[in-house]
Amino acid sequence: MKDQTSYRMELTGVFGFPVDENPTVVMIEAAFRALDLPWRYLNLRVPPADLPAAVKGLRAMGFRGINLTIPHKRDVIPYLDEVADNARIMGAVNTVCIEQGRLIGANTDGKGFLRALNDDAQVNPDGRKFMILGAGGAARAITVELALAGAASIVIVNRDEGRGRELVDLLVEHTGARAAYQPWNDDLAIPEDTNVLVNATSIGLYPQDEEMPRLNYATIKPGLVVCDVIPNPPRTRFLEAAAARGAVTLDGLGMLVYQGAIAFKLWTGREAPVAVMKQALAAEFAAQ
């Protein structure tokens, strides 16, 4: 007897506003195809006022999971049944799993960065000294995970002193990390004892890919690990300038793929085909 055919797909996606340019769909759908899974990933435009109804609709339509991007990462939390400890510290959720009608929030951004740092740059954050450019959502996710992973010290560099000190206070209060704030000026010097420098801002993101963080590039020394969270283009001008000074560089494509791979496993229970996901995104960005 012929097996019954099912035309139903398991649904995942992302809530955002705007959301049209979000490339996550490219790598997640490539992963579904590679594992022959009857799943789909949808870019869903959700204005802030409609977020409560959209979250309620996840249960009604049987979604398996959802990502959150700007401006929903914080605002979604009151509508969830459970939030992971790291996401609660960050005050931001970027991934929700729906299990038997319960909405469980997590944050995979910082974990994606840690995996890229460990797997691609061969750097264990334990005992290392970090300098982070920026104090926004990416910086918050990355620094919380670095603190929980045993970073020796974290220096937050930000032009807005209030936001910079707010992140420092969060790290000290909730993780016990050794953290400090440093003002950002155009002649910012990288201390010689810094092990890892991270651009956690959007400076250099396509289509403004000619821009780069302003700092004293002569203070980037050989052997310093320099990371960028920008995935498009993967090879930013910031990383090129750092490499020219002898630094070891890590692009943002790995962080984007790994955070997606973590979400993929949370939703499906399957290990994500990371190589397929990286290839799909690299091809997409190269075509722009």
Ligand code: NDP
Second form
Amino acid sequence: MKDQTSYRMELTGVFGFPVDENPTVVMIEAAFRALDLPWRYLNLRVPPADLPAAVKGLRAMGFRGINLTIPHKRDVIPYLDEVADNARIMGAVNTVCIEQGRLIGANTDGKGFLRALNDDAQVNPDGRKFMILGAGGAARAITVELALAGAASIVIVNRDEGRGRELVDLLVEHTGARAAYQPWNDDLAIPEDTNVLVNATSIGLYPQDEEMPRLNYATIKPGLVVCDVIPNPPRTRFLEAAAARGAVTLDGLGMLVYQGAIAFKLWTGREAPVAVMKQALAAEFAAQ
Ligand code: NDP
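Take the protein just shown as the form predicted alone and give its structure as the form predicted in complex with this ligand.
Whole complex next, starting from this chain.
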């Protein structure tokens, strides 16, 4: 006898405004297909004023999970039943699990970066010295996780001094990390004892992919680990210049895939097929 048929799908997706160009759907749906799961991921255009109604709709329609992107990561917090400690410190939630009508907020962006650092560059942040370019959402997520993972020191370099100092204060106050602000000038030197340098700005993102952070590239020494958060193109000019100086490089595709893989596991309880996801995204970006 035939198994009982169900045409119902388990629903996940992302709320954003804008949201049309968000490519996460490509890798998450590739993962659902690879594991033969009857799940879908939808790009949902939610204007800021409609966020409360949209969150209510998640419960009503039995969604299993949702991602949040610009401009909802902070504003969603008051509507959640529970928020993980790291997300509370960052003041941003990018992933929500819905379990028996309860909305549980998490942030997987920084954890995705840490997993890429650990699995793909074999770097354990514990006891290492970091220099981070940028103080926006990506920098905030990355540095909170680095601090919680035991980084020895974190230097924040940001164009806007107020934003840079705000992130330093947050790290010191909520994680007890050794953090400091450094102004950004065109001749920025990477201190010799730095273990890892991260571009966490939007400099180099497609279609402005000819741009690269201004710094003294001669101070990048062989063996320095240099990371970029830019996922598209994965091989940025910044990483090319660092590799030419003998640095070990890590691109932003890994962070994007792993933050999605962590969300995938929170929602489905299944280990995400990261190789499938990485291939799906790389193919998508190559086609642009
Ligand atoms: P935000 O807008 O919150 O922050 C942008 C940061 O970039 C700020 O620090 C800003 O400095 C800096 N910046 C932008 N342009 C310049 C410039 N010309 N010169 C110097 N600094 C500049 O963005 P997010 O942090 O959310 O995102 C940053 C990047 O990270 C994006 O490109 C995004 O694609 C990527 N990202 C990648 C992820 C991944 O999984 N790989 C996950 C999340 C984000 P200032 O404060 O001075 O304005």
